[in-house]
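First, one chain by itself in structure tokens, the form predicted alone.
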Amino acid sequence: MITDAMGLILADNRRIQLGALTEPRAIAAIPFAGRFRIIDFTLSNMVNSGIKRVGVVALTKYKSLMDHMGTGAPWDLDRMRQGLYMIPPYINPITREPDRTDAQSVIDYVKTGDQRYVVISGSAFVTNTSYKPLIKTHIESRADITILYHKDGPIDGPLAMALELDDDGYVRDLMVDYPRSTSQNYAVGLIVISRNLLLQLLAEMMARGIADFSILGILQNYKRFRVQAVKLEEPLLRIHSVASYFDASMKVLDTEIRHKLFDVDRPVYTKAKNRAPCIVAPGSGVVKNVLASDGCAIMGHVENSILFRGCVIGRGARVTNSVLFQDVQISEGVVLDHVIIDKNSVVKMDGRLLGHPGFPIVIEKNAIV
């Protein structure tokens, strides 16, 4: 059943930076769980909750992201109507630099669509969830705006917002990045909002010259408009710095998270691609709570870490507490322990690298350790 909204999905944030790992990508197209990319939950919930129209704006380093989504075929959003839509930012002709006014781009995608109704989404967090409730609930109780929350609170991390609720529901304060608040509701990152409404605070902000299009800019509107929020209640693994992303990553090993994340009912798309299956060689050490993926080749000792597509572990290593992205290759003796390596890197005969659960040691793409 197709949704009457459209979706938006705004795939980077300056305020939000991994350090290397953000280096060569939009935080939206971060590799995550073996084989899938951050924005692959968003685009799957959206299209499992039937909206066929998704704008996607990415500010800046949005190849690896256009590469990864293509036409859209894995989430059948290569349509003639509707469909996938990339929203990059103008260029400023004098500086030939991105213009940060991306305002306009926006207006143009919402005008063109015909629903009634926008979801939009940010990209600092994975969850697996419908919002077909999020969205009737917003249709049925006239709020001007919709927003998501979690109570996951207090969280310690750029653009945490705290949301103090009324008995009804709607938000009455909203406070970002305040370290002493004592409110449990956090926004997730994700707004329902009709698309009258998205039209004129966009074209407010352009007449007051506001450059950042933002979820935090919408909803610092609370006081002129109802604002409702309405509970996630699947598990959310939230992503706002290295540290965050690898407990997100570690979370994926717990089976019944897991199990949640990858809802049989709900499945998370993502592009394809076809090589072997996972090898475990004979004589290798303990493999051992270990998500590997295709085209994986494992001779060493595994333990507690995920393995992402043609990762080799030689014979003779030790990885322990450890995200290695794709075409990793770790030689014979290494020791990794808390350690994320970008993806085409490799970590010479006998290295040791030990990191720290609240510290891991990142490796950035196509090193050679």
The other form holds:
Amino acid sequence: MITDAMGLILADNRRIQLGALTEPRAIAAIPFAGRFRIIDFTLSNMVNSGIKRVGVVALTKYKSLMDHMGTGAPWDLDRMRQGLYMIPPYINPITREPDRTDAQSVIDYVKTGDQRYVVISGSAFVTNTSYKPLIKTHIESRADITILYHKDGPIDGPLAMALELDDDGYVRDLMVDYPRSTSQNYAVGLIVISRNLLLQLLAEMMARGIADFSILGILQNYKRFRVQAVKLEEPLLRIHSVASYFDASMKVLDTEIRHKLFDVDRPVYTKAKNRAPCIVAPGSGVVKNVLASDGCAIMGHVENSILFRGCVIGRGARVTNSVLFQDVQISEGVVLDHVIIDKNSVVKMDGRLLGHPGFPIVIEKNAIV
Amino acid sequence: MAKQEIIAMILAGGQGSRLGVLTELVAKPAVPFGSRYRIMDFPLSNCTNSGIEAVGVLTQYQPLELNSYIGNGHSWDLDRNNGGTYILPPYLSQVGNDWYKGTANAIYQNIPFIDSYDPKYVLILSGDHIYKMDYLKMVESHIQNEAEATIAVIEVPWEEASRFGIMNTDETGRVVEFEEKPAKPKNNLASMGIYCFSWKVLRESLILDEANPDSRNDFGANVIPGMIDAGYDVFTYSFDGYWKDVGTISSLWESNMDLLNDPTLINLRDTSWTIYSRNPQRPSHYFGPNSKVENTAITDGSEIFGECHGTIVSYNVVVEEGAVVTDSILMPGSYVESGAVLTRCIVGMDTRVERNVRATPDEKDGVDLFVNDKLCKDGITVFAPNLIIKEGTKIVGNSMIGAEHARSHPQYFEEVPHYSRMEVSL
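Please move on to the form predicted together with its partner chain, as the form predicted alone is already shown.
Below is the whole assembly, all chains and molecules, this chain first.
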């Protein structure tokens, strides 16, 4: 069956910032699980669901995202018809300032597609699922908007969008950040809507001068429309803070969760890097419960950690409960515990960095410690 | 087509019969190598890194896997508007049809392809060598010598020289004599099977060679000696890097082990000369909570719960807890169950080694029915792709297990369909 839907991924979220990790990049471009970025998951879900036209809405700092997306070839989105569309904000031709809304560029993208439905995805979650059943339910039920939800809310609170559902699975109430919520239904951050209704809502937003195009913005209209909810059964990892990023990363070490996140039938695609195989050197320390990637050279002791491509762990170094991004170098004798180190950083001889599970230390990109 | 000054032709049609069961269903260049590569990645990446943009790949023997691996050449940046990779199988024509009779005949049959680029120089490369080489330097030396043919040579140990094609040169480096496997070699400069020709001269020589009914239509045996005899300017180009013909089980195993024992021999981490390959779309590799891994190379999509020592682990491999793998090569998609002990083994793609299987060089009570001393030496045992080695089977070293043994000895082995390999292992 041909999927009559286009995709729209919101790569930024004005409400979600992950400190040093989102300083150089959009949230969708944050590296995750050793060789991926957050956007790879929802984008691969779309492609694996038969979606052949995907727009990626970027707001700021989109260089990293653009580098990653390229022509869209890793996702088979380098097409003559359809394919990948990057949607950065327009600059106002008169004031030379960024336009106050993202909406015009989004309207242009949605208008030029000929699919009848749009799957809009945020970037604050990681899951591996097919969106096909969701789209199918949306079409068959004739709901105005269909929203994906999961039983688990965010671990540490912010941006929990709790849903109260009636017996037919329609949304009766929707509450954001309500502290006393006892809900078992939390929005994932992904909806299906018809192209025409989306264009109507976008036009209303523009007319009212609302500057922020977001899934929350659309759902605020829930009382005017028939909003239906469909449950996500696959594991969901929410990423909306440094602590939740760390927690989600550690969950990938769980073999059962990892196998579901990397379902063989629904591959997660990403940009190729062609690094040499990872080498665990003779006489290295213990390497256990570790997710490592091509190009790594492990001479030290690594436990309960994630190593992105090209990490070097020096002799006698001890890395536990940490996440090291691409090309991080850990010199001899260094001790790390509960640390997230961004790309290309170096921790020099005998450095010690000890964080806490709830408050991992974050070292910024290109740092020398 | 627009002109290309240099084009490369890679000979990838050979069977590689000395690799036995590993090349039963795939051409030698498609055999996995070094955890994340296929042998073919080396000449293809050398072309890309040398700036060569048009590459013909001559296939003949079991080409399906090789063709699908190369695809449109995208993985090596060889999907181009002008040039790129071309798979060139033998074809039918009005005047009859021919398989490629020899290396020279393969190029002869593709004269129209080469002509369409109107090149000045043609490189003839082999699809079964492991090396990093800047072909442009060889072409530069060819131009400087005003040569009509240039043959890449490498110094080999004197005692091994009689196994190679040996080049005897005068003081200017001009080749005066070519001896194929001489009993008493006069020097130790061996031909690497890598040639650079001026196309005009090669074109004429190929037509002459084809017209000679006594010729085997082989570069080493006929075309090059013919060019030397005819007085053409044939020069050598000395290469002093790592080069290995991985045509035998022992050399394939050794070359893989070189990556562990001395990673500087062929430095795969050198980003100025990246060896490209198809990238499997799999997660990073995982070391389990009780794994013991040292002196091991490993790549994406694999999971190690047991022990690996001195081992090359390819993509999508699983080693269960309680399994011990030593000095071995686990090819893509292979699976080693708990309690299995493998030493000096090469496990083919998608082969499953069940619980408590033992295959070590001096295995006590091991079955010795499958020893193949002709192909397997030094205690190395080879399991073909797509087999199940059944629970508890014990095998002595120097064994070679293929699909035929699954049919003759179903108590030990089983054959599995390999329909899924393209999707899962690529």
